[in-house]
Structures are given as structure tokens and as C-alpha cells.
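Presented below, as C-alpha cells, is a lone chain in the form predicted on its own.
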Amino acid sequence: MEDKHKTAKEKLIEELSRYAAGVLPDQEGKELSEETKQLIRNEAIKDLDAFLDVKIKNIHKLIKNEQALKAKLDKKKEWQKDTFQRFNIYFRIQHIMLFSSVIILIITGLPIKFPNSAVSKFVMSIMGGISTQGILHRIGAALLIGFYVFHTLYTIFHKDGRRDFVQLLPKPKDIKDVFQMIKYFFGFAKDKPKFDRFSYIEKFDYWAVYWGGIVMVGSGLIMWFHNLALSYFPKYVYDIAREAHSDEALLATLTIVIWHFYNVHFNPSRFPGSLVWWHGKLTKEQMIDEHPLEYEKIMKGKEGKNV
């Protein structure tokens, strides 16, 4: 009778051993030797032992992607409870047009600007040379021109864009801050400026983008197009404009590099970059954090439609 408290490695033993000794020929007629068995039943254990291991190894490996997929789901179902949407799908399309158009113009304009510099030959090589760098940047001029267009007609036809130019509007408030700023940073105020949807930074460099592309791109069309522009302008007038060009990318480039990349990326408190231009959301510790004043109106109006 089969013994029912047999575990299932010992029966797949018992049954390849069988099943070795049957298919193993035997010595004159003669019935395997104890000896030969044993092994069998050695080589059975060793083999089975091993793809055991193989598969007790995989099905722990599967438990715990199991458990870190559903740790992962867990923490952004977690995170996004608790997130507040700030810049729409529109609003983000914007930012990566123009900041996409500025790095392209950055990397093709600085070598034409500094063209003794070994880093500028090292990159207009790479390019492959002036008509190359000119037809890129070109492009990168066309990206930017896109962007205006598409966030001058966004903020006149669309209601997140009208209340977010009246929003970045300068006001005394702003003005206050800068210095209750000062004040916190050198210890002589205990809290820093509370701010609505945007910061004084924030509107800082959002008019910097306005003036900066009143400039480049005035002064870029004017080079450009100069056989059109000289028909009805003087030669210092394109003069003019190909310094301010050359000047205003030196200026937007450092701005960038010093004062929004500081503020959006390299600050400690956001370190190493923010993603905010991705996803266009913010988390609630963020938002009580930088713009305690918005969260506060969206709280309020919350609880006035639960009423």
C-alpha cells in the first residue's frame, strides 16, 4: 500500500530511480546491484535537489517583484491622493517647447559668440561646421517663435491661461517679499513670505522670458532676413541688433544656468530637479511649502462644495 505520509520529493525519488533501473541494461539477465541503485537514487536526490533550487529561487524571485510592483503602485496611488495638479497639459507642452528651442540656440549661438574658445571649435565639430550650426540654430529660433505664438494664443483663449498672466502680474506684495526674503535668509525674521500661485522668482522669470524674446527674437529676424530688413532700415540698425542678439543670449544663458536651474533644480529642497514640468503636479507638503496661500483657496473651495 502506498504510504500516504510519503512527501512529494520522496515519491518523484522513488519514481526515477524505477524508472532509471528500468531503462539501465542490465548484466546478463542479472537484476542491478545494490550498489548501482544507491547511486541512482544519489544521482536522483542531487538532480532533483538542484531543480528545486532552480524553481524555489525563480518563485522567490516572482514574490518579491510581486511585492515591489505592488509596493511602487502603492506609493504613487499614496502620492497621488494627496497631489494638487498645477500646470495643465497645455501649459507643459509650452515649457518643454521653449526650453528645447533654448538649449538648441544655446549650444549652436555660444560658439559663434566665443569662436576662439577650444570648447566652441570642439562643439562646432561636432555639428560639422558653420552652415551645419547655422541651419540648426535656425531651427532652434523656429522652435521659440512656436512658442510664443502658442502661449500668447493659450493665454488669450484659454481660462487657465488668463488666470495665470493676471496671476504673474507684478504687485507691492511681491516687493514685500523680496525683502521679508532678505530678512529670513540672515536670520532676522522668523518666517519666509507666503506665497499664492506664484512667487516673486517665478514672476521674475517669466518676464524675463517675455523681454528676453522681444529681443532675441526681434534682433533674430532682423539677421535673419537681413536683405529685407537693410531695404527699409539703415545699416546701424542691423548693427544694433546683432549686438543686443549676441548680448541678450550671453545674458539668458547665464540667468538660466545661475538663477533658474538654482531655483527649479539644484535648491536643496528639490535637488536633484524638480519634475513638475513633467507631470504638472505638486504634492501637498510642496504646496503648503512654496505656495501656502494657493493651497489655502483651494482648501477653502473645497469645503464650500461639501457644504
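Numbering follows the first chain given and starts at 1. Just so it is clear, the structure is predicted and the values come from calculations on it, not from any experiment. Throughout, rigid core stands for the largest set of C-alpha atoms superposing within 1.5 Å between the two forms. What changes on going to the form predicted together with the partner chain:
- A movement of the C-alpha atom of residue 62 reaching 2 angstroms or beyond is seen between the two forms when the two forms are aligned on their rigid core.
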Second form
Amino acid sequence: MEDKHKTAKEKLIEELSRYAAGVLPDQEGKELSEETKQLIRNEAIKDLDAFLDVKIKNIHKLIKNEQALKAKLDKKKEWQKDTFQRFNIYFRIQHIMLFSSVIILIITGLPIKFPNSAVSKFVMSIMGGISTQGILHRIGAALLIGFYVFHTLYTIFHKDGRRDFVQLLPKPKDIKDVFQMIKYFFGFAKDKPKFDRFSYIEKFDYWAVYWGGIVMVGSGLIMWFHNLALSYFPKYVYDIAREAHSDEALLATLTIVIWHFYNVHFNPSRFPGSLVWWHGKLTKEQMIDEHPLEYEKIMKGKEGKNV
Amino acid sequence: MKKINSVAVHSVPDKKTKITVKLFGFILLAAAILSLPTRAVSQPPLYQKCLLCHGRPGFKKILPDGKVLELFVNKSELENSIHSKLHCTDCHADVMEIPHLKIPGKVNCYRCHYKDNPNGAMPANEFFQSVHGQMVTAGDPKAPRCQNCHGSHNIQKVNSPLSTVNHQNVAYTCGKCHKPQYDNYIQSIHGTALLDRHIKSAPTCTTCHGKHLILKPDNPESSIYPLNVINVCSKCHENKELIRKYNIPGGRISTYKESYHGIADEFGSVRVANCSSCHRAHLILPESNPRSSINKANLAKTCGKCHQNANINFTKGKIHVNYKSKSTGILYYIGMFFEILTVSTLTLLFIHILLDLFRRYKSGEIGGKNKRGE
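What would the structure be for the form predicted together with the partner chain, rather than the form predicted on its own?
Full complex below, order starting with the chain above.
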């Protein structure tokens, strides 16, 4: 009975001390005293304790490492399994073209809108005067026009482009969503509206760029090629282009800096911004939170395939 | 003087003293009367001797190279000039004897009007920086000196109507050398206003070019350097009083500054059109004049100086556009449309952002208290 209760370690010590006690007399030829036996026993226990401690610690370490590695791999697998490719490479290139051209255009354009401000004079002096400013603004303009051409071709010829264009068209649901969102803001509704692939916010951004593009590129081209334009149109057409270009520029700048930057950078759940514009991927959580309807559709499609 | 006498009489009643006082008073009075008349009245003019020859009309000398040197001095001009009390040799200081052994040199005004002279210092700093002063410094024999503009024997104070540099007369004086510019100026609206209609506020050469510190147009310090032209014109064309008094079209400067030309000018482009690029520098004429560079018939040609293919389309629409005025028609309404669009859009977007933040604050996502776990 007693033996059963002894731990493996105690058993080992017992064995060792018995062995030590039994072997030693054979070498010396006489029985050891009880005291000596006890001393040897104690020493053996000490050594074994220290040895076992180290061993156990190492084993623990190994197990920990193994577990961490496994967790990491699992996470990666889960990310791969549960991410959704929201934007394809063409879409991402378009966005990069758009924002780089718009940044150039805003920096080079605003000093012309506010010529008397000290900031404008500083920016203009950095750029090296109005002639360089003109060249830089036209480079930005060419990039923006390039973006619009690219986007038009993408919308016509790419499957995803056509799908997105249809998805981006305003629907009655968007108005319902706005009211639902207002209710949610005031706490009258518990949940946010369930968005499809594009929320009304994203649709607004898209069509704002559409409208802005027509106004800015149209009026900008008249001013870029003013000598040519004025050989066909009267001067007041040029004046209208100038007024529209200047006003729409301010509207677009303010919308981007206040609205778009809030939605993608400064709002607490996004701050300081995400890399979706770079890799185009959303996690499962983000999908469920931001585009639940699209998520449901995708999952249904997958299930259908699996069955 | 009377007062002193009466006081003396009252205080000293002695007869002998009375006579002495009267005599003293008489002497004082005589001295005062004698000292009053000017030398001019009492003495013959100091230049009488020189005028024996130089006072003869047609007195001249033919130089060896065939040039004719007019040597006649008009006596009445001299007598009425501001220098009437000076002797000839005060200015012609190198004339020592009659007949002159060598041809007298040019008069140097600096002898009297030296720098910091409280009674009339020559603006030497300004003059010698100017294009005229530089020519003098370089030793150009044709270089204009003080007397070329201010006159020599007929010199007058600037505000005298007889002065060659009077506001009314200075254009003629400049025109003696700058003939084409003068011919254009006298036909221009500025020239006719000043010379024909005698409007004293109308500009003359010096109004734009400066008086002594006249610099070349390509000198950035010059008042008519492309970037500075607008400042020169705005002296009058931004002056509300003048605009009202003479019914000058207003808002020319502000509308120019709003135009791309004005903005590029503001940022230091010397290539871009300034006032005189379109309105011309000297032959400035109102739009209604068929000879005007900004007359509708000539506008395409004027714009064509810079803009290729400039045609009749340049005349369809205002050049000085005031975007904020209802008179610009469609432009005004387009501006208003964008204003409404911008204000309303941004207001809505801003409200959306504020509500979003409000909700996040209420749910504890921001603002310090984390209610999410509860």
C-alpha cells in the first residue's frame, strides 16, 4: 500500500540508496554503518533533485515553444482561411494613382486659389515659382486623367469592374441605411445597418469622385489648352471653367481632408489607418462588422460549392 | 519803435533827453527804411556786363566742327527765374575773364545744392542711381543733367506754372529727348486729361516713372518693372476718391488680382501680362476709342501678343471679371451654386462625423470609460 503512494521520484531515491548501500560493502568488504548509509542517501537525494529540476524546466520550455509555434501557425492558417480579398490589384493601383495625383494637385493648386496667404507663398517658393508649379500641376493632372482612363477601361472590360459598378449604383436601401445609421447614432437602434459590398458612405465617395472628375478634368483641360479652347469657345466659357475648377477643387479638398480622412484614418476604430489600400484584404471580423450582407453571400456561395 | 519812444517820454520828462530820444528814434527809423529796399531795386542787375554780349538775340558761336552754339540769354527769363539774384559767375564759376579764353564748361548745380544743404539739397543719391545719373557718371556727353530738365536761365520753383518740371510741363520737357513716348502720351487718355482738360490729378511721366530715381524697366527696383506696374497704376485706379470724382471704371485692380495674370504676377512671374501689356504704357486709350488696344476690334491682336490663335472669341466675355458681381451673369450663379453645394455637403458630412463620435463616446469606445466589458 505504502509503495503505491510513493511518487516516482521517491521510488527512484529508494532504489538508488539501496544500491549504494549494497554495492559499497562489496568493495570495502565490510558493512556500512547506519549513519554512513543515511549520509549517502541524503547526498543522492540532493543531486537527483537538482538534476531533475533542470530536466523538468527544460521540458517545460520545450512544451511552451511548441505550443507558441503551433498557435502562430494556426493563426496564420486562420487568417488565410478567413481573409477576404476585397480589392484586386487593378483596383488598388487605381486608388494609388488617384490619391497620389490628388495630393500633388492639392499641394500645387491651393496656392493659386489663395495667392495672398503666407502659406501659399511659402509652398510656392519651395516649388520654385509659378512656372514649376504649373508643370507639377499638369503632371498631377496627367496622372489623374490616366486614372480616369484606367478606371473606365477597368469598369468596361474587367469582370470585377462591371460587378463593382453595378454594386455602386445607389439603391433605395441606401436611404434606409442612412436612417438606420442615424437611429443607431442616437441609440434608438441597437445595430448598425447591414451593408452590402459598398456602404452608402463608400458609394458617396465614389460618386463624389465621379462628379469631381468630370468637373475638374473638363475645366482643367480648357485651362491647360486655353489657346486652343479659346479658338473654339468664347472667353466666358474659359471664365466658367476657371470658376468651376476653383470651387470644385475646394469642395473636393475639404471632403477628402474632413470626410474621407475621418472615415479611413482618424476615426477611433481605424486610427492611424489600415493597409487595406495596399493588400486589399479584410479579416472575417472586419467583413462581418462592415459588410455583413456581402459576407453572408460569399459564405452561401462557398457552402453551395462544397455541397 | 513808437512804443519805446512814448515809454521814454513818460518816464523821462527832461527836455534835453526828449530831443536825444527823438533824434535816436529818427536815426533808427532811417536805418530801418534804408535797410528795407532790395538790392535789385536799388542796384543795377549783377549780370548787366555779361548781357552786353549774351543779351543780344541771335548771339551764337559756330564751332570748328560746324555745330552752332546758341549763346543768347533771355534777360526777362533770367529776371523772373528763381536765381534772378545770382550773378552769372555764381553758376558759371569757370568764367574768369572777358573775352573767355576757353569755352566755359557745363554748370555744376552741386556747388550750391550740395548734399544736406538745408536750403535746397540736390537728391544726389536718387539721381546718381537713376538711368540718367548713371549716364552722367559714365561721362556720356548727351547725359541729361539737372539743367536739362529743370531749365537753366529760366529755372523756376517746381510748383510755378512756368517751371519746366511743373506737373503740366514735365511731359514736354521729357519729350525733348523721349519723342515717341511723348507723342503717344499726349494722345492718351492721361495726356489729354492733363494737357487738354487740365485735370491736375491726371498722371504725367513722373507719376509713373518717378522723378529723380528713374530706373530702366528691367530693373526690379524700378517702379515700372513688370511686377511693380500694378502698384503704380493702383495709386490712382484704386483711389476711391479719384474713381468717384472722374468717373473712372472701378475694380480694375481687384479683378486683375483675381485673374490668372494677377495671381502669376503676385507669385513673381514677369512673363505674365500686367496692366501695360494690354493697355499699353503710353498710348493708353479708353475701350470706346477705335485706336485703343483694348477696343473690341483690336483685342484679338492685343491678346495675340501672347496667346496664339487669339481671335474674336477673346472679346466674348469680360476681361476684368468680378466673380462676385451679379453683372457677370452665369459666372455669378455658378459661383453661388458651388458655394451652396460646398456648405451644405460639408455641413451634412460634419454632422455625420460628430454623430459617429457621439455614439462611440456613449458606447465607451472613446472618452476613457470602457463599458464594452459590462
